[in-house]
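To begin, one chain is listed below as structure tokens, in the form predicted alone.
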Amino acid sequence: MAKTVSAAFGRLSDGRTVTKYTMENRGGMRVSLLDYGAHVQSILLPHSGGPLEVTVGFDDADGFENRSNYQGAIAGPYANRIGGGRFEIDGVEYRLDQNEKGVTTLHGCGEYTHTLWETAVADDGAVTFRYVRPDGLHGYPGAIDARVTYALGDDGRLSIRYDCVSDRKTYINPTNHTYFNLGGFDSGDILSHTLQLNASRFTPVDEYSIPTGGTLPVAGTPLDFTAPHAIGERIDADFGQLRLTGGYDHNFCIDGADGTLREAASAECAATGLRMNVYTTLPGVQFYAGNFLKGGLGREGKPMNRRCGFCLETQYYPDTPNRPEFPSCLFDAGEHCVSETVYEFVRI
């Protein structure tokens, strides 16, 4: 069973003490979590050269709290984006706020990301933090109480468990927003890694990232991950999806699911012959190739710079509270949103 221990991390800029847990199995995986965020601050994996940074991210609280673009974080209430910022409910219209573009809303306009979490239980081999959000907060309805479980086996595996209840009736979506790099967070680019995602459907987008409607098979398309490709092979294709993404930033909608935990992706990094594996028990994932980082200082104080990083976002999937076609996430008052992801390291 994993070990846990607890350290002060630093301060955000109110003064306010951000703590750092970490998780050790007993093969050496290191798992480190911020109560701020309810962020994934480091996975360190044991390899021949040394312990393996495979996150890239920040080591200090001010990058979590001034620099970030969402590395590690859990996004919430509603992760990734609403259009136009609106929804409805039983007839009501409820407006949020628009903080990406003034367009739309995107991860909650960084609600779960930029709060200082409760941690509810800290033990060995599990850490669960909990935040309850006022009610109306940002526009979004009902106070929200989400607890999120990270639990850490023997086995590489890194579970991420989400219980969310509302007193009102709301849709409720929330992810984890790791950037990984199989090669070290350090190592340059994630090109040259390969990729298959258990999906043979995606949602098509617009010029805001806001999904046109229905679903188009990749079939075909660069989007194709059905049989593993390696990302940089058709990242820059002419092809219009990936024009108005700058790369790869979709939803695909994975293959059977139906509730329970699936494989949706996997990836590898032939120079250091790790595989990260993602199961998950959500409908779709985001796949985001890391277009929009631009060079702002991270770990050691080293440039994050464009695709320096991944995301597989497990989700529902984006705008769902605008297209009814797709998979729900409306909760009644009192009905749990309770979801599962694993991510497992593994040796080529």
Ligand code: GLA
The other form holds:
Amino acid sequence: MAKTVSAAFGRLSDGRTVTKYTMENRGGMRVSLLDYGAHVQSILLPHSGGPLEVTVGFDDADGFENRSNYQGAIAGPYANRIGGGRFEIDGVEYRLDQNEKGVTTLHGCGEYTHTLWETAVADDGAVTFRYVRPDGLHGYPGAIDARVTYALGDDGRLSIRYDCVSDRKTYINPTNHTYFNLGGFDSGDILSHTLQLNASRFTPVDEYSIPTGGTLPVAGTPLDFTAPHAIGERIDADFGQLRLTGGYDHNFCIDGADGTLREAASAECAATGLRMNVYTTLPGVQFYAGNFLKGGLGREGKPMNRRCGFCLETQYYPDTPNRPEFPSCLFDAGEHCVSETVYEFVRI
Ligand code: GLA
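In place of the form predicted alone, output the structure of the form predicted together with the ligand.
Let's see the whole complex now, leading with the same chain.
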């Protein structure tokens, strides 16, 4: 149960106002959201030296509009990549805009991220963002009615619930792309954080980060986080899959995924004594170590340098539309795609 207040956050380049919604729980944890992109703008945790900001991102609307690498964003309608920017449904081919290297489609071409969503605040403080996309935008089929609900519990759990329904059969796969740094947004890189992933397999990729097919065991590789390891311990190992991606940027297959809420990951920062547990109903989680951040200006005008934040993007596997062996995210007209992911913050 949270207390939620709203305030103007800034303006987009076309003059439209961006509104910020801040949920606060009884413990003094504050999560701020934006109607633009349904972003998580800020997560402030009560801490000995004063509130600690554990997301890497922006404090101005221009940052979210023009300098974004999906910081805090909702990505969709299909998060992650679609190989060759194409797929078929019932024998009909769909050709999508290819917004990455002119070859792949990444994060729905930023469609969800750069949209102003409608907002509703419930009596319990939960915030629901809604956006109905036009069928065919970026070549992608389906007028999808998407709702994303954020709720904050007094137990430090931030829940994100997705409910999407299309007017025609299509693939649906939204995610949240928050970059976390449990040492604080300006504390340097995340290499000393320890990470555990409840995933004994991953989806290997090619040089375009497109799955090459099937899954492989993580055992005996630097992608084995079934026991906790520092992120930096093996990130630059001479290992083919890491060389292709410049560090961790892989989809991990969550062990035992069965559509119920399961623990997928947990990360810890010894310096602050904070742990984040991630639970999801989804089958995959993309662990991205911020390898492509290049010092762009973020919060308080400070540079967001390489690997200053990491993402745990819960999702269906990348390129599922072209990979019949992966768990399906093809939904019939009128069939709801519902999922939930929880980021839980605890003191160790
Ligand atoms: C995802 C991808 C990364 C990168 C970021 C955005 O996490 O997996 O390769 O594209 O988004 O910069």
